[in-house]
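Next up: just one chain, as structure tokens, the form predicted on its own.
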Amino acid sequence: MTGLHIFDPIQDCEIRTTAKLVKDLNGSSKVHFIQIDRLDPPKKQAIQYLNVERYGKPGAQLPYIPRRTYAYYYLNDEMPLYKALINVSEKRVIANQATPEGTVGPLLPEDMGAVEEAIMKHPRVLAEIAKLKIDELSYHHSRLGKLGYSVVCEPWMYGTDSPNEKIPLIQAYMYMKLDHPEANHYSIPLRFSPVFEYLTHKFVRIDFLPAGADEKYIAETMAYQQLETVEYHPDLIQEPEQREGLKPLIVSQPEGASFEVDGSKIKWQGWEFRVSTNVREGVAIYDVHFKGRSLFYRFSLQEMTVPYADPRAPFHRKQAFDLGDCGFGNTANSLALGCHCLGVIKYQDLTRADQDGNPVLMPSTVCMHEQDYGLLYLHKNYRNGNTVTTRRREFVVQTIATVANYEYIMNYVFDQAGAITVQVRATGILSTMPNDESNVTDFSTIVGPGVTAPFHQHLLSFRFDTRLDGDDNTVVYDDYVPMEENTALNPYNVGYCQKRTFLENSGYIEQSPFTNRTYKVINENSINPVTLKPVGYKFEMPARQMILASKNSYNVKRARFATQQFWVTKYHDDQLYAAGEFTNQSQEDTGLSKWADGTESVRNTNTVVWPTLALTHAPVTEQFPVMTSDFLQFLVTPASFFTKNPALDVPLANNNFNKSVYYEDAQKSAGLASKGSSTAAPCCKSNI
């Protein structure tokens, strides 16, 4: 492990060391691992390391910080859940203990596959499937001919509706599909849903699903009545028509990429930071600097909850915590050239552990590349006709997770003026439910014959450990309000001003879109010599509806972070996840609701901010059978952090560099006819 940085992702040998030490500790008991990953070093030690790394004399010895891991595991496939902390540098166990009664660990891909297989083989489930009588049915496809049907099981986290559930459970939603590997099973949801124990695969019961306008259901599986399916794959669309006229748009960098990669460290256009993969968050960004000035110690998406609107059992328990229950690393896609990212691409791999503690390589789960995004700045001097123009180049760090039906595309976009766009795109397939013919409800949308898609919300919590020009920062919010009327200063009643409020103690800031409320992090110890005020960065977030469930519901008790858009806490090493460390079947939030309780001062100290992105999603038919991506984003941008536009050193745009061509010339070069002609002024005329 020589040469590893303190923020580098976990290595194969570290997983093996962790697994061996935990197995040795537990003797003859069967150890069932569900998660092993690297643990960040204590921040105080890490800051000393980073300061020597950045500011120390050449050849200065970096402080020794042992690398640590954690492991979640069960013994003999029984409760309780255990957690171990391991010093892998010195190959010793730091701590090992059982978690509190009823704590359920995150789900592991191999375990989900095993429980799915067990469900599909269980006699009680097979008996329900037999009642469908699908062996007697066939589907005539216009191109593929006669197709049969098969049944699909999709295991879901059980959720919570009672304090009495103390063991890990799985709620399996059942579907049918055409007997083709690319068929859309979400088009045929079935009306029975088995519940099984997660670890032992023991049958618990079968829930029957309501499909009408109320909570009532038929407690019997009936023979399937054939309906048209709604397919998305070209192989299965009945009369596929491929759109014509789309020509290649090739991103070319003939002189190579503008970014540098050294292990996990990235340098690009004044930016310096480290990119590190992990099982829970997928990717985290560390030690962020722009133009030599510190901005953030660490930031990431660290939790998301997706509560559904259908109040009927068992859908009332349908609330996923996609990172805490599953992990964006566990569910990450392997990204491919020409599909997920275009241009000159640098990939990073992710390594996770299986149930036996063996490393599992997940290649290319993060892609990094540059992209053009229009104009960065432009001004035409109307007095002489000269224009200054620069193109907006961006650097993108992207990862994509597939959590059952949904895909989440997570982008961190860095620009040349010191701003970061945090962007999430939701795509994939809507989670669906069975629906009686012509049954219309006000909490779901019919998207096909016999199938409806329930309303739901996506509430994503990000964590930014701020370090603007140093370790002590302050959070403020600015409102813009009218001045007092009919004063000597404001006799015409047109004036308005900024009203600044300091957040003194941990807590949250309410949204206030009609005062244009803006959240800012400032450094009271670093004064901008131009404005004569503290330097800062602002979090530009659109006003959004937060979680809709009642405050007395388990949905809210488990995810208090989803009740507010912007939270602030004082830094502590073990406070990483907004809903707490363990979310699967949790009874309550053990995260922000405990930490942001107003008992700690957050002024001019080591501050952490927790922005919440929210989307209330009422499905529409254009989003089925597969969704075009829905955008959610916010900006983290300088707010008088610099003394002037930090992008003035970006070269002006010119066509010798960008090599654009006229439409007519391109058509002619491609051997195609064109009509008309174009005349344009010389590109970006300037006397500079």
Contents of the next structure:
There are 2 protein chains.
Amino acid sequence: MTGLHIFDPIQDCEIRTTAKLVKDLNGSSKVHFIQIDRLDPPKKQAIQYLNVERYGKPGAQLPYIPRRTYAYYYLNDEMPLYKALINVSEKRVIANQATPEGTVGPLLPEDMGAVEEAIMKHPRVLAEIAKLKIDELSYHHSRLGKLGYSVVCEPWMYGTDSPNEKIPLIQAYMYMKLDHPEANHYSIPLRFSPVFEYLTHKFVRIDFLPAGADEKYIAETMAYQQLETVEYHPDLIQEPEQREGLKPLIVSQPEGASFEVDGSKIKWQGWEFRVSTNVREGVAIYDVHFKGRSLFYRFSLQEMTVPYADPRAPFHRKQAFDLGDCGFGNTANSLALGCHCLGVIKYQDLTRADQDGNPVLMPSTVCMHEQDYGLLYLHKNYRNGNTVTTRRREFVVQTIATVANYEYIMNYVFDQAGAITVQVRATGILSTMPNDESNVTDFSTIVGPGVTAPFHQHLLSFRFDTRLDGDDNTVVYDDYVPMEENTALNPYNVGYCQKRTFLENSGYIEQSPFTNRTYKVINENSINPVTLKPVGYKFEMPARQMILASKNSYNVKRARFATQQFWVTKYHDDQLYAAGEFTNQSQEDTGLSKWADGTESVRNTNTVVWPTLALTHAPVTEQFPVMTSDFLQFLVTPASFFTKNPALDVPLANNNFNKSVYYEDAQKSAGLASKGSSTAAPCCKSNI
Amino acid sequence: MTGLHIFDPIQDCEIRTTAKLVKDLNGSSKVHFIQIDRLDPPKKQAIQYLNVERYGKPGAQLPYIPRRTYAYYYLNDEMPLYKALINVSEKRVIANQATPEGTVGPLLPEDMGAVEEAIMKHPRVLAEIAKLKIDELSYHHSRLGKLGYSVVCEPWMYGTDSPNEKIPLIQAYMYMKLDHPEANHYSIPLRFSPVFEYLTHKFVRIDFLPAGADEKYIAETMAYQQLETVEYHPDLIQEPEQREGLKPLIVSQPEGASFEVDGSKIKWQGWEFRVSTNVREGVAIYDVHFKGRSLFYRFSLQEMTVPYADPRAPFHRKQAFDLGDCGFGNTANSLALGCHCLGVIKYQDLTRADQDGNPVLMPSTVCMHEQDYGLLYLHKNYRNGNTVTTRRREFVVQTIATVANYEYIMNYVFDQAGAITVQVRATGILSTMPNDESNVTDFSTIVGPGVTAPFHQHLLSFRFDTRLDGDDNTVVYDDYVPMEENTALNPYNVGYCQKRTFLENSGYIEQSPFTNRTYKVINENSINPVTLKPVGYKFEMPARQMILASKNSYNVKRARFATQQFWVTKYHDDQLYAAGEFTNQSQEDTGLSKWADGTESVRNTNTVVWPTLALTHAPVTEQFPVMTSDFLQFLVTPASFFTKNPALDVPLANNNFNKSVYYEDAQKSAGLASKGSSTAAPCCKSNI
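With the form predicted on its own already on screen, would you show the form predicted in complex with another copy of the chain?
First the chain shown before, then all remaining chains and molecules of the complex.
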């Protein structure tokens, strides 16, 4: 395999090689693949490769590092789950073993489709559906005429509530919808939830959902009492009114875009990094430099948990680990020109594997483009009016995952001054539950007739492997506290100062918004000649509520990353995912709770930081039937890393370049009148 | 004066009328105007007017409300400060009186220019400057050749540290610069600070600035020890490198813009409101409706305080009240097409008055335009791939103030779903102090040779006069707390719920980020038929550190608004500014500390909320010599105000409308090669 960079995503032939070797290893057993993807090389070797790539003489030979893949699979659709490690460059098996007892693999999209189909064909489920008596119902739609109803099955990971479930299970949330492809089934959640075995499709039981003020439920399906639905698709909305007046806003780059693409390598405005897709995280960013200075070896979103607030069975098991259980690459959208991104767009594909180990292309799951977001800096000398102005151009790397009802838009936004905004937009459709009429609870919001949306939390874990000016970094936090009062230094009691604390060992930093606690990664071996202190970057994260579930709950035992906002560990090749490698139906967190236990020094060494981005989400009606994006974001920005503003070389703004126009002229060009003037009504004549 | 709306800004002739009436009132005394502007009408009358305007029959007569102005002025350049109230419609004086003893008026830009000139001519100051011996110095600039130095005087409000200063004073920070119009004087702060009388230009004294580790200072100016400066202007930067590769990004609206302008009235995507400039706040937004529902009577930024962390005299008096002392209208930038705003831009002017009561036009201080900011909402049905996508179009109202060194970019950003993002970008130049070589402190950051930037805080106070669905509103806050463990409802200990608290009386709400405390304004008389609870809007504000100075300090006594994040009062016509009407050299806060004292009911009545946006700012080298914008923002967004998503009528995105292009095509059109492809290197042939 020539021409590939060590961080380039998995190739079709590598998937095929992996699948064949695993099948060969297992003779006549039926191999059911759950996940195949590339594994990063050992960092020590990768660093040598990157050093030659960046600093080696032209034509220097890059070190050979075999490319590796991993595969999760079941044999004969029974436990245990196996994991194989493959050297695809040399086409040989490195390792192959069963995972520990009870380890359940993530969900494969094809399997979820198959289990959905099996559920909808099963006699026990059909019997329950029959009790709804929906064939007797019809709906008169003002434009579409008579519509019937159909039932929709939405499989979910089973979650965990006991030590006893040792096989992969699926719980299905059931819905009804008007019989139309775009109808909103989340508007009619049903009150029974089948549980099936994931591998065998065997029926396990039917759970019934509470829908009133307490934990009681009706243990039988009743005939459906017809209620109005809440639709989002223009074809379904009864009195569709297209909002008037929205005129096109075109973003064009007639001289081309400012970024360069060379395979997975991106160069833009002083930035250099690699963008590489993968099945679990969707996308990861590697080998990040700004103006020739090393910043990060790798960063990505690598886990997320979404626990729900409704404590009643079976909702207590609603706790999705959307990356570990599903995979943001598995669930990635193919992005369409002019819909998901505006302007001049570069796309990247993702390749995953199906249950037989065949490669599956998911085109355009990552889009990249520039955008303008206002002013970068500005100063006017008030004495003479001379002004320096630069505009803020940004570079966006975007991927979007659809996990059943929810969408997560993952944006990494680079600016021209060395900062990265990590921005997640939550959109899509709220997860809904059936609701008795007028039943108001303090843990959900009624969003329509018979339907309520439970509160929940989004707790996202990012991983930043820092390489600020080199491999040995240190994590500190700075607090800002009042000075002692009534001293010679502070006689008027206005002073405050910075107090820095060094993290010596792995662990976490507690939030402290009222001391403006700021997390920083510094390089103690690289002193800023201006400040005389170590160079650094700060992680600006507003204080947020962390996971609300009890520390005695499975929710927390499985996702300890969600209890704190900022974790720090020493780098290890196999420490990649905050809750551990296998989260589906996990008993406990095999990630940060083990690695950030304070037993390793993180002082002036190869450190990794794990920021947790959190949102406690109490839905509002405006978020149904589809949700206008909620923004979650934090900023990774230089903190006296450079000797001065690194954006002083950005060309000053001018209108020959930017070509803005006056409103009045634009309206005239478009043949529209523009009323009034920008200046106020003329002064009336006066006697003064 | 016909044709003006009650909220239209002050007119030239109204300024002239006001000035003449005040002069006539004061006979032969010399009238020195400090500020003249329009005063809003009494709200009761305004509401009647607005009701007729919105709901009256076509052609209905609008109620007559005389337009009023206020004027602050001194007589014969001595205390006291006078305030006159004028009915400019009828050209008569409503009231005229001296303000309480010791009340100092705000600063007038013309006066600041005059005082700066007087300081630079004064023999005591010239004598101090002579001691610098700068005539003996020259600098060899690699491109500009030999440059001399010149001294720059930057007057500041004096601040407060005692009850004894009963006249307006000015302190001047002194700097040197290379003798070039664009040189950065903040790079060479000098160590002496003259104090002068503002009105008479009399010399008071010279203060000397500490520049070492403690409060000691040298009480005499020494010869300047030449150091390198840190320059920002391309003409001055020694080895200027213009960053390469930035290509134009054009925003165009070939069919015109989506917003309508009729005088001060704006209509855009369901929004209706008025935009009106004024001298103190820069801009205020009035009579805000979305989709015909009433939201706000008026909102604006109305005060800001910026206290500095360095406690040593004379820095203890560094506490700017940038609106009360200076005025964001007084200090507004005239915005230039293609520099400050991109796309199709509508401008509004501001008119202020000079010291003689002549109108002064400040053109284009407000710009308005649309922008695209990614996706609004998105959902893909994973079963069939059908996707609904809408893009997030925003409408921006922007004004920018330059207060000496700092710039504040005030953006009100409206979206298509009823939400307003209140965004402030701090940019410009850090305030600097002289620094002994290698002197590192824990309350400042060295930013260049001999120059350090002290820590400081920005505490901005906004005022939202709420009218959600009517005049009587209530303020609540919602906390999210774990449910009791091990109950029938919550046997697995995962549950949490919302706890709502009603504000009965005026006061403030304490921050509580770890219960996700959310501030909301609701209308208890308007019940959402879906949620069965009162409609509302939430103010989403991340938890922030409030003012660090001691409660025993003048800093806090003068600005109690800065101690809490969210204040609530009952509406009163004359309660407009959080720290009171007159802040310059104030002894105490005559605003919220008096009005939010818990003695008035704010339950289900005419309420006003006062969010405080705060940033504790420890400068970093990247922020010198100019500062890439720091963002401060909060979100005002519907909280079950509508029955469902109010943006369902936004047209779905498509590329005929948006006209995005592929990167490869754009590069080709521009005659640039694009390397590599978006897909990975082709699979090598294999034996498998």
